[in-house]
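Single chain ahead, written as structure tokens, the form predicted alone.
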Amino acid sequence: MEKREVAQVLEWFSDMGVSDVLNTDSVKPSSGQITSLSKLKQAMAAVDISIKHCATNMVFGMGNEKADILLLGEAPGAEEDKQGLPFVGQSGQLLDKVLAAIGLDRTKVYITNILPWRPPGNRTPNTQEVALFRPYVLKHISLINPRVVVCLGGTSTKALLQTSDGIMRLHGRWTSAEGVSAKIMPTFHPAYLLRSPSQKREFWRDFLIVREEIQKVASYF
């Protein structure tokens, strides 16, 4: 990230009410000026980062804004970038099938990503990009206030938990993260399952654990 971008990032963090911006490992969102999803979207749209200029659309989030379950992905893919909506390509279709199998759909969950713009060539988000958007992700989660956050894939899991452990080790077990009141369930990214269908059974088991947890509090099961 260039010095000009760093200076702008620090200014935006200050404007949105985020403290401790000089240490991205300890950035914590405060109430600040971001008190609604619309204000959060506006703040994120104002971030001038290089991947933004390579993308077609900003992909913010979609679903039930009072959902008990928030699904957190990595970054938009080609179809998501085209439509401006998260998980609408092949991996999204697989995700919809799993949700339907446990009695859920997009009217009952909320879906977003670590990055709101598609990285060039559909590459994995880099360390600087994740560090930049993590405070926005924390704010996004706090505004939805879900009971459960499902991290889809290693990138979102590592970003939210601030860990170097891999998804193979972490999936299927409840965990927590500083600044997040919800229980967190790491699992595989649907795009990975399209390449490695043998892991679909584990993915399914992870979602059964999520369903069991939500059944305790949700009225729509």
Second form
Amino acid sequence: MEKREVAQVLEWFSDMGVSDVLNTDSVKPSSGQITSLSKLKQAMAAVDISIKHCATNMVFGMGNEKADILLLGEAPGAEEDKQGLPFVGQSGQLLDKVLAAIGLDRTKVYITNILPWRPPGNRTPNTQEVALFRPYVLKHISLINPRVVVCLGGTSTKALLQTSDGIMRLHGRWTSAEGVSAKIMPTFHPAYLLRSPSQKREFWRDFLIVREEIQKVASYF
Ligand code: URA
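Given the form predicted alone above, I would also like to look at the protein as it appears in the form predicted together with ligand URA.
Expanding to the full complex; the earlier chain stays at the top.
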């Protein structure tokens, strides 16, 4: 495009009242340009990654944007891909039950995943995919600014903490991660609990610890 044409385009945007144009091709979470959830969503949608071409919908996040608790899953499954919302399948139903049991629901928490697209065949996100999206996840967490992040399962725990320790070892204890100001509680993935119901008791205990922390500040308990 010639200089004169660029000037015309900019003038056109200015006439339309647009003052803040996000060049999504090049926006990195570290650039400082992503100052809202809608800008983050736009930037993530522009990430060039193969899984996006196999997915039906991008699953960004849902819930209370001022939540004290952010729940971080792994990646959308089939139902989430269909609806474009996180945890709306069987795992989500189990998650809703645990939230209800501690006096919470989806209007009081925020839910997102490490990956915004469903990997083909529901495979586990690979190292490159996780590394590519981790900075976006950190930005997502900082924009919500929760008091607590609950990592649901080994993949989100490993991604956030950048550890190779397993979930059996890490769950149920507060931990922290560089670049995250919230306290982090690793726990099991609800899909794992559907396969191993005997661990539900531990899951519940982990959520009780979260409730204890949130009770200090929240008026809704
Ligand atoms: N499993 C996840 O980790 N996230 C979802 O959104 C659904 C299932």
